[in-house]
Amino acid sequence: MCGIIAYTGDERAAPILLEGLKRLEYRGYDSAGILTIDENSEFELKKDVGKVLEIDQKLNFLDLEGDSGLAHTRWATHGGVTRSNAHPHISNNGKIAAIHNGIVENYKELRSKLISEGFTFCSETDTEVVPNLVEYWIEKRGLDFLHAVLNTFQSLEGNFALVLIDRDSKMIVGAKNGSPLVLGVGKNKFFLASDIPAFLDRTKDVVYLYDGDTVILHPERRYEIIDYRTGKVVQRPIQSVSWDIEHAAKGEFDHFMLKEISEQVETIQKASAQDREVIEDITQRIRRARGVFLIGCGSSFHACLSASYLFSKLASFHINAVLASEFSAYEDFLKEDTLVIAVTQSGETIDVLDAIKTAKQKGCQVVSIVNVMGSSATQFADASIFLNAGPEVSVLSTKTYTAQLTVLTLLAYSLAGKYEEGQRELKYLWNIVYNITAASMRNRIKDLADRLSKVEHIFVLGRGPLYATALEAALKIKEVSYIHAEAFAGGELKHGPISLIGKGTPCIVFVSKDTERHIISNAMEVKSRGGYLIGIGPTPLDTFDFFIKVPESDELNPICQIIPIQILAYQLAVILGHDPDRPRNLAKSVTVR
């Protein structure tokens, strides 16, 4: 959800913003601006509807002077995709800027407040409240601009990333409070976004902000970071980030999808070389609580969904895996001594933080499965484990959903006492997973997806934690083709979904060793109805139309199997001409309820 940076430093911003604006479309936006501050101590600001390139094209953003400024990429919230609607936005004096990532909730008060002191509104969003308000402290209490923009910060309900600047000072502040912001630490330069590849190819040195913290960019190439809650100095440590701007490029692919796609061969080794001593704690955290929980949304809660199987057939272990945006309901059941696992990919997911904060009212013990150090989820969390799958730039996860199977299947091994066995299972996977992403497997499922990319209704099957992995293929379908696709559980077609089966109708089965029996009976309620077969497995048999072969293994069949489905899922997008990288309607991460 919408994407800041901002820029303070010894060279022209527009170019820098520019670039910036580009590495954080992959975040979901319908509008995109860029304000700077010319040698004459003036804004300049360009701004409208539209993908960056497109308003580049027409605005010219590179005719923007100065050293300084802000850029924003927005998801349309409060007020509709208008050019008076995108950030950044100005205050009445025209001296405050701003650009804002979240819901300020409280912003129809702080509206009526401001008009009724003679404040006008151009715009229809939250955030022009907050340049307001500042220049209200400034103007009508006296306050400096440092001290306004604090004030207004206390005022403020809900969470944002919030960043401003100053034309008379040319200072920029930035705060953060349950949405994501980072500072970027370079040579007579500074950043502020949303997310590290906007500033990568320009500073590996990034200090992880904390909720409250509030970031103050001098125009003399200094920073300082203060809690606006309290007023009071706080110190973050600058750290390096392992990875460089090549893994949040595409190189020779054509979209970053197929890209982290095809990563998978390395990530999967890389989610599952954890320190042991890492997983042997948190393997000790769940054997000691009573009641574990896992949460996630979207993708990383079928991975909680398909890790509840692995714990109980490996470990003798029962786990709850509850989607976080229903786990309010469940806050009855939670005690001191219980377990909140939280699944992520970017640690700032709103129903998930909100779900953690509800554990942790609660006394619970909180750990984090995320993939970005320094992230809100890890920050809450007792402990954290890191995917180390590097960016995900897709808006889908691909590579982040089998890296989160990964650690959880290695967690499962632990608590079974089989740490070791977990390990070499894991590692044996790079030799599958190489030929499952290889380019003969994807002209294979390139055929497939020219035959299913003229249907209106995809059907998906499963049993155990193959049902799991149904529902995450379904999931892939529909989030990048927009094609209807819908999963079963294998036992549960013939309780009624089985009459929307016709002929010709395509129904993808996933089948293991363990599992084959029954599930072959379900394919053949379809088959004898006319449905087209779509067999995912090691055998392929004479009930299946079509089959890709992915060979058995047993404990690790979720990570191989949803590959196949992930490539199908790619190239339906391309052939219906769609993007697979930024599909319609959906952010990388849900920072808003």
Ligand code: AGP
Second form
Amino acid sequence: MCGIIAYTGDERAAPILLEGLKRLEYRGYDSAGILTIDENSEFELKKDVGKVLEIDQKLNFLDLEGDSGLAHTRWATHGGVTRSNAHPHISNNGKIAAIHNGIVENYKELRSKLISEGFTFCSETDTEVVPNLVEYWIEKRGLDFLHAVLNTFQSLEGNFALVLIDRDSKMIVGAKNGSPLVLGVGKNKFFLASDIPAFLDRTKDVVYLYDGDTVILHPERRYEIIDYRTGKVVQRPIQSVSWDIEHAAKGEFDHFMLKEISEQVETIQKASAQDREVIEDITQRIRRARGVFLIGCGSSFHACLSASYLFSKLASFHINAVLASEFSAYEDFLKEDTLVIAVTQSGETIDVLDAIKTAKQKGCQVVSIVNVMGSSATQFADASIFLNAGPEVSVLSTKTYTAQLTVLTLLAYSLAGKYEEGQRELKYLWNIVYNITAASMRNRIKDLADRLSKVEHIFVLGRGPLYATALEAALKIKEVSYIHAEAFAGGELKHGPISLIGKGTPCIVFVSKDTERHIISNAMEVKSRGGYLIGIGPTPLDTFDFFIKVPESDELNPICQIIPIQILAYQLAVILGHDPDRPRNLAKSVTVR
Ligand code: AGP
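Pass me the form predicted together with 2-deoxy-2-amino glucitol-6-phosphate (AGP) as well; I've looked at the form predicted on its own already.
Next comes the full complex, and the chain you just saw is listed first.
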């Protein structure tokens, strides 16, 4: 994710844009930039790598003159963390500037077409094709700025929120398509931003935009909205926001954890929208390797374990999932043709970095699957895949866990020669995840949380990849509610743990079509000893005392079935009076051994 804000009005733009960037930094913070138009109708641009405050101390954003401009804080997806890749991006003729949140999936073909028309590029980003396409439609095809922008938006594939400004007319045009964009309406001033916090201190009057909505901010301080797909005028009401600013970054959510759980509708799709060539490259590295290790810690290890079942089932491929902190025990197995895939959201977990160094010393190839571009793991790795999930502010791994599973699932399909099938299956998840994260489901799960908030122990059962899901569920519950939660492979229950089951002992059971027969017989062992059974899966069975429906999604069950328990863990924490975003004793990234 990235944070974008555009402004035009009767006040100086730089202070407003700078304040807006600071309020959007939770969306991305590896580089930032501000562009304004001064009184001579010239662009003034300051941008660099680093956090907003660091760049401001170096470049002094407030020197920028003019009453209109764009600003952007970046979460790198296409192109490294460099100054040239920072936004805003400007067209070859220096007249059009753009800021962007999202992914232009067809940017490579657009870039080739523009190069064939004589255009040049100075960044590795997908975004830079946008202002140059607008220039192409103006200079080569004679359109005015607005129609050139509309043609450009119609030629883009993928989710995006884009805002462009024309130096000569000072017109600003912004469109929403799958990524967030909201219009702020003040007195003689207008804002377009990724999220309301960016301008909430300037106006509480907002227009919520829908996919296709294109806002035109005219220099004479008026706006209109059309649908760029049809050209038709769109009417949207102005609504007043009741939030106060300190709650703003969380939007309508009370905590980042719940906001990030809800973002999974968007982030799972973003994780699946990978560059095909990157996936193909990693797939070939896996095929060529003699021995492949998946390593990680905590939730990231659970993603590795889940993937090891999937690589076996989908691609008949043996892959070893190993805790990064235990990896040194395998040192003697490591050869030059061993491949180590390090799965780490932060890219800074010391146990993972130690394991990578061990692998590198043995001459192994290393691939990292990371959320934070430019992190240490990406610097040590020979190749990396990015989760594109945006910053995860809560200590708990939620959206990045399902993003890791998504990337690993795509790799397993690719290894089986079924990349397109994998893409199709992942796209179908949108509806399931949307329903699971909806308010109605959250309310239902709260009833369960009210009951479980009073217990001392919660047990979790699963089989196959859903055993890894059970481990992740137990981790989520324990780390944020402080209730003891423990996971078992269903078949292990009778080998000891069943002695723990007494009257009313709560036991969560993950069920799928593949595992139903056996996991239900395990569950019956719990039931017959008085346990309280909570079923997660596609079919409501009489066995369950509480049931949460998650439609069957075959190999993708681990991605969907964890989400209700993320919500349960969050609600337990709130009921018990804990801070879900900052649980006691925990850090977002464990950089000490
Ligand atoms: C999960 O909710 C925890 N935040 C923790 O287990 C985390 O997954 C682990 O520390 C690994 O972090 P990483 O993905 O940044 O390497």
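Residue numbers count along the first chain shown, from 1. Here the structure is a predicted model, which means the values were calculated and not measured. C-alpha atoms forming the largest set that superposes within 1.5 Å between two forms make up the rigid core.
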Check your understanding: Would you say Pro551 moves between the two forms, meaning its CA shifts by 2 Å or more once the core is fitted?
Key -> no
Exercise for review: Could you tell me whether the Cα atom of Ala303 shifts by at least 2 Å between the two forms after core superposition?
Suggested key: no
**Study point:** Threshold 2 Å Cα movement between the two forms at Glu224, rigid core reference
**Key:** yes
